[in-house]
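Have a look below at one chain only, the form predicted on its own, in structure tokens format.
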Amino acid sequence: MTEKKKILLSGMQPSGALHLGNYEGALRNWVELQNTGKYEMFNCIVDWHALTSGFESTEQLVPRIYEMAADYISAGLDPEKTAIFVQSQVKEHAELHLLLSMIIPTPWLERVPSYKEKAESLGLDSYGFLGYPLLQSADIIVYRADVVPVGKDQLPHLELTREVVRRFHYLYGDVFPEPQALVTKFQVLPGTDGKKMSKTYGNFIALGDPPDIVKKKVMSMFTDQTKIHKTDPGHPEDCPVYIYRTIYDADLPADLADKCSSGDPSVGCVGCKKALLSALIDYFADFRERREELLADKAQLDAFLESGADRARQRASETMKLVREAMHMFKPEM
């Protein structure tokens, strides 16, 4: 007998350009999970979530959605194998969120760590921002997802979702599985300045950056402030350039770290940057070509997204039928 595929849900906000950190932290893992053949995958572009902090300037939202869709597919997500769609095109997300908002206590949302942090740092206090974690829960359980790939920092969000499921079941009976975490192990990339990579800091290399922009960013990258001269001992384990090369440079010399650490004059930061630049351009050459083709043909992208939304709506509508029945919602008898 063929083993039934588990349902997997994941997504990202179209709040800016996807960068190498997003690729290593999520996108590469999604492609690997897809290629195992073990999961029925729903990969969402969560545009409603992007409005929780970006509601004042929405003119770039649609272009960013197209760019994210192109990034998903160019990185290896296959629209034939994975439902790639835009959150707002599946209205069941909003309906389930509304119904859940009637039964979930406000303190459950206020205690989510990211809510407290962002509310203070960004000064956000909207109803939508408070309800962000609950909408995220609706995103997951509207597909009756079995698993969600997450980093450790996202585990509190998933635990809230399980609590939401348990409360719904207590009130109305069982409808959803309790989604489990697929904890992602990935290489954490520092920003080009050595700090945490962030769109806010502008210290990232975007997946869609053309070679001239990649060159500008790589050649200005932070290396090692203590290595002033070639003969000074370096600290490659703390150098963003070296860290990036260990991931993307297929020709990385096995003794490079030792030579850098010992101050070997044959190794210099400028040469290391040039080698990284060449490696990045080669590594993402096929990605860039595919991305440019997709963005030049919006009709094809629309077709991919609509196909994904059709599959998502089918699953989500089945779920909402179960939810309405469990909650004894109005249903015309004729």
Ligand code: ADP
The other form holds:
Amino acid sequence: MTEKKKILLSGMQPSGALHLGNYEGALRNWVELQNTGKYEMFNCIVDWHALTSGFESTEQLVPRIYEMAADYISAGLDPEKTAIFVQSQVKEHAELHLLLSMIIPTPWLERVPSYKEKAESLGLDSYGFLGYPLLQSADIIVYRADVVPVGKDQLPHLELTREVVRRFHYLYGDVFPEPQALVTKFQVLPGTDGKKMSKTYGNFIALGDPPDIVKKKVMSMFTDQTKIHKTDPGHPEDCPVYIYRTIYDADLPADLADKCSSGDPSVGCVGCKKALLSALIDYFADFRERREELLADKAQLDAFLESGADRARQRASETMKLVREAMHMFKPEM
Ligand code: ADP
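The form predicted on its own done, now the form predicted together with the named molecule:
Let's see the whole complex now, leading with the same chain.
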């Protein structure tokens, strides 16, 4: 007998081309999870979430969605195996969010870690921004998802979802599984300046950057600030160039770290950057080719996103029927 596959929901905001940090922190893991064949996979490009902080400039939203879809597929998410879709194409997310908004006490949202801090630093005070963790809950439970791959920092959000599920069940009876976290161990990838890689800091290397841009970025990377001369001892474990090489350079010499730390003059930062550059260009060569093909053929991308949305809608509409029935709504099947 075949065991029923667990439902897995993952997603990201379409905020532009994906960078190496997004790949190491999320996408690589999603592809691996997909390839285990253990899960029924839904991956949501959460465009409504992008509006919580980006409502003033929406012109870039559509191109960013296409870029994200192209990045996903080029990196190995297979639209046959993972339903890749755009959140706003599945209206059930919005309906469930609205219904959940009736039962959630606002203090639950106000106490979400990072809410106050982010609201203040970004100057955001909208209703949508306060409610975004609840929209996230709706995104997950509308698929009756069993598991959600998250980093540790996302655990409080998932805990909120589990509390909302329990409250719903207490009021109306059981409909949803309580989603479990699949905690991903990943390293926070430094950017080209040594700080956390992020779109916001402009210190990223995008997966789809053409070789000339990768070259500019790599050759101007920070290395070890204390290693001025070749013979100065380096600290490879803190050097972004070395860290990237451990991930992307299949030919990384086993003794490089030792040589760097001991100030062996046979190795130096410029040579190290050149080796990284060529490794990175090779590593993402197929990715870039596939991405270009996809972005040149929007009809194909549209077809993938539509088929993903069809599968998502089917599951979400079954859930909403159960939700409306449980809540004694008018004509639950519609
Ligand atoms: P950004 O900081 O560039 O805006 P996001 O906050 O949109 O990136 O993150 C999207 C996903 O990528 C999240 O799962 C996040 O944990 C992961 N991620 C982002 N930056 C990094 C990084 N430097 N190292 C590892 N994972 C990262």
